[in-house]
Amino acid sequence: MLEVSQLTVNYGAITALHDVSLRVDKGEIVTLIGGNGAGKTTTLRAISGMVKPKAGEIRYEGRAITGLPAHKLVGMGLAHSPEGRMVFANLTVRENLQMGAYLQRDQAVIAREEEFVFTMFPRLKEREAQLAGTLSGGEQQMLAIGRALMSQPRCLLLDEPSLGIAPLLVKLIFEKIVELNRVRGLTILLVEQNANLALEISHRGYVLETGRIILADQAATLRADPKVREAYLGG
C-alpha cells in the first residue's frame, strides 16, 4: 500500500534522512522505532506531504505521490495524526472532528463517521461541546486520531500517540489502534517512543538511527533482538 524508496530529506545544511526505504502492506501495522532525532517524525511528514524530500520516491497504492500537497493525499485516503496532537484548541471537540471531514460534502457520511469516532472513543462524545484546549492530553490524543479518521483513510500515519499522556490512557489508545486495524482493516504506519508497546501490536518494524534504517524485521524478531532490547526496550 505504501512504499518509500531511497528517501532523503534535508533541513537546510542538515540531512535528516539518508536513503530511507520501507514498505507497508495493506492491512499491516508497521512501526518505526528509534531515539530522539533519528528521523521518525520527518519520515511521516515527508510521506504526508508536509516536508518536501530532496531525493527518493514515495508510492501509495501504486501511484507516485512524492511532492504532492498534503490536502491531495488526504483526499486519496492517506491521513496523518501528528506528533503533539495539534488539535484546534479554540474549537469544540465536534468542530475539530468536522475539520477532519473538510473534503467530505455528504452530511450523511460525516454524521456516520462522527458516530463511529464517538463509538470508538466514548469520552469524546461526553465532551463534544467542550473546547479541545481544555481536554487532558489523552483526550486530545483521542481527538487527534478521531479527526484523522473523519477523512475515511485507508492508511493512517500515527506519530507518538503515547507522548505525554497517562499510562492508563496509553493502554486504551493502543487497544483502539489494534481495533481500528482489525475491525476496519486500517493500514497503520506508527511512530512511537514506547518501542516495547509499539512492537507488541505491530506486524513488522524498522529501526531508524541518525536518519538511516539499520534494522528491518518482523516485530517479534525485533523484540527478541538483544541489541534492540538494550537500546530501545530497556534491556
The other form holds:
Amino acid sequence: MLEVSQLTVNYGAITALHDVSLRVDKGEIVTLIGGNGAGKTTTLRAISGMVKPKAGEIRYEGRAITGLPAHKLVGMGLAHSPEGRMVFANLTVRENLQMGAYLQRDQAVIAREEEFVFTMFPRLKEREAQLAGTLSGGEQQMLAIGRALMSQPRCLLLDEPSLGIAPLLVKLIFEKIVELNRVRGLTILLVEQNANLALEISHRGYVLETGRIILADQAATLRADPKVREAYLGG
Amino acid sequence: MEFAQQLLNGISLGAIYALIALGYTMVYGVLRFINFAHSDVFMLGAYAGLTLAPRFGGDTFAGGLAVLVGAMAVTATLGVIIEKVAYRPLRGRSTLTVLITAIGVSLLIQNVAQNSKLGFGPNPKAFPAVFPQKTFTWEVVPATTNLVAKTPGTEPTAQITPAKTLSVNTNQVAVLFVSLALLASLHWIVNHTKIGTAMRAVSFNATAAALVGINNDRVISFTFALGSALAGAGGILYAMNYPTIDPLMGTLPGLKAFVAAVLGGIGNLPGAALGGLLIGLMETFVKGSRWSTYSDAIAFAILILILLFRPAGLLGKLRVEKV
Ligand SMILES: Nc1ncnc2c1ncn2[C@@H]1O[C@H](COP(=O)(O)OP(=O)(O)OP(=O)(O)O)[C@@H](O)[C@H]1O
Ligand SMILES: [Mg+2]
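Same protein, different condition: the form predicted on its own was shown, now please give the form predicted together with the partner chain.
Then the entire complex follows, led off by the chain already shown.
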C-alpha cells in the first residue's frame, strides 16, 4: 500500500535520512522505532509531502507521490497526525473536526464521520464547543487522531501519540488504534518512543538509527531481539 | 451638541479606518508580514469609484451600492494579483524580504498612478456623488436673545445666543451603514463559513492546515481578496467626505489604519475594528479641540505608546516571533 525506496532527506547540511526503504501492506500496523533524532518524524514528513526528499521514491497505492504537496495527499486517502499534535488551538473541537473533513463536500458524510469520532472518543463530544487550546494533552491527542480520521483515510501516519500523556490515556488511545485497524481495516504507520507498547500492537517493525534502517522484522521477533531489548525496551 | 456631532463624525471616520485595518491584520494573520501596498489598494478603490460613479451612482441608493460593489470587485482582483505576482514567489523567504517587496509594490503603484499616460495623473480629481446627498439639520436648542445690562445703570444691549444644531449628511449615514454592514459580513464569513474557518486554521498553523487538505495558497488568495475588497469600499467611503482624490491619498489613512491594527493587536480581527474606531474618534476630537493641528500626529503618538507599554495591543496576545 505504501512503499518507500531509498529515501534520502537533507536539512541544509544535515542528512536526516540515508537510503531508507520500508513498506506498509494493506491492513497492517507497522511501527518505526528509534531514539531521539533518529529520523522517524522526518520519514513521515517526507511521505506526507512536508519535506522534499533529496533522493528516493515514495509510492502510495501504486502511484508515485514523491514531492506532492501535503494538501494533495489527504484527498488520496493518506492522512498524517503530526508530532506535537498541532490541533488548531484557536478553533473549537467541532471546527477542528470539520477542518479534518475539509475536502469532503457531502454534509451527510461529514456528520457520519463526526459521529464516528465522537463515539470513539466521547470525551471530545463533551467538549465539542470548547476551544481546542483549552483541552488537556491527552484530549488534544484524541482530537488530532479524530481530525485525521475525518478525511476517511485508508492509511494513517501517526507520530508519537503517547507523547506527554498520562499512562491511562495512552492505554485508551492505543486500544482505539488497534480497533481502527481491526474493525475499520485502517492501515497504520506508527512512530513511537514507547517501543514496547508500539511493538505490542504492531504486525511488523523497523528500527531506525541516525537516519538508517538497521533492523526490520515481525514485531514479535523484534521484541525478542536482545539488541532491541537493550536499546529500546529497557533491557 | 458639539459632542454628539463629533461622536458621529468620529465613528464614521473610525469605521473607515476599521475597514482598512482589517486588511492589514488578516494578511498579517496568514502571512506574518505587513502589506504596505494595502493603502494603495485603498486609493485604487477610490479611483474605481471615480470611474464607476458617473455611470451608476449619485441618483439612487441602489446605484451607490452598485458603485461600491463594483469597486470592491476591482480591488479584490487587484489584491489577488499583487499577492500572486509579488509575494507568492517569495514564500518561505525572510519576513524582511517580503516587507521590503511590499514597500516596493506600494511605490510602484503610486508612481504608475501618478503617471498621466499609464495612470490617473498627479493632479487631484473631484470625486463625484456616489449616494444621493442631502443634509438634515436639527435645531436642538433654539437661538435666544437676552437683554443684558453690562454695568448697572447703563442701557441694556441685546445678546444673541446662536441655535445649537446637529446636522447629519446622508453621506455620513451611508458611510456608517455600509461600513457596519461590511464589518458584520466579515465577522460572519470568518466565524461561520468553511473558508473563514480555514483562514483561522492557516493563521494558527499553516503546516497542520496543509495536513488536513487545505491549500494554503488558495486561502491566502481569499484573504487578500477579502481584505482588498474592504479597502476598496473604504476608499470610496473616505473619498465621499472629501472633495478630491489623488494617487497619494492612501498614505496617511493607510498609516493610521495600520496603527489601528497594531493598537487592537495585530492579527486580531475584533482588535482591528476596535482600534479603527478609537483612532477615528480620537482624531476627530483632537481636530475639534485647540490642539487641532496635531490631529494627524495623534495616531503616531498612540503607536509609540502602544509599542512601549503594550506591544501585543489591546486585544492581542503576545506570541514570540519564530525566526
Ligand atoms: N527542520 C529541521 N531543520 C534542521 N534539522 C532538522 C529539522 N528537523 C529535524 N532535524 C534533524 O534531523 C534529524 C532527525 O530528526 P527527526 O525529527 O526526524 O527525529 P525523530 O526520530 O522524530 O526524533 P524524536 O524522537 O526526538 O521526535 C535530527 O538530527 C534533527 O535534529
Ligand atoms: Mg519525532
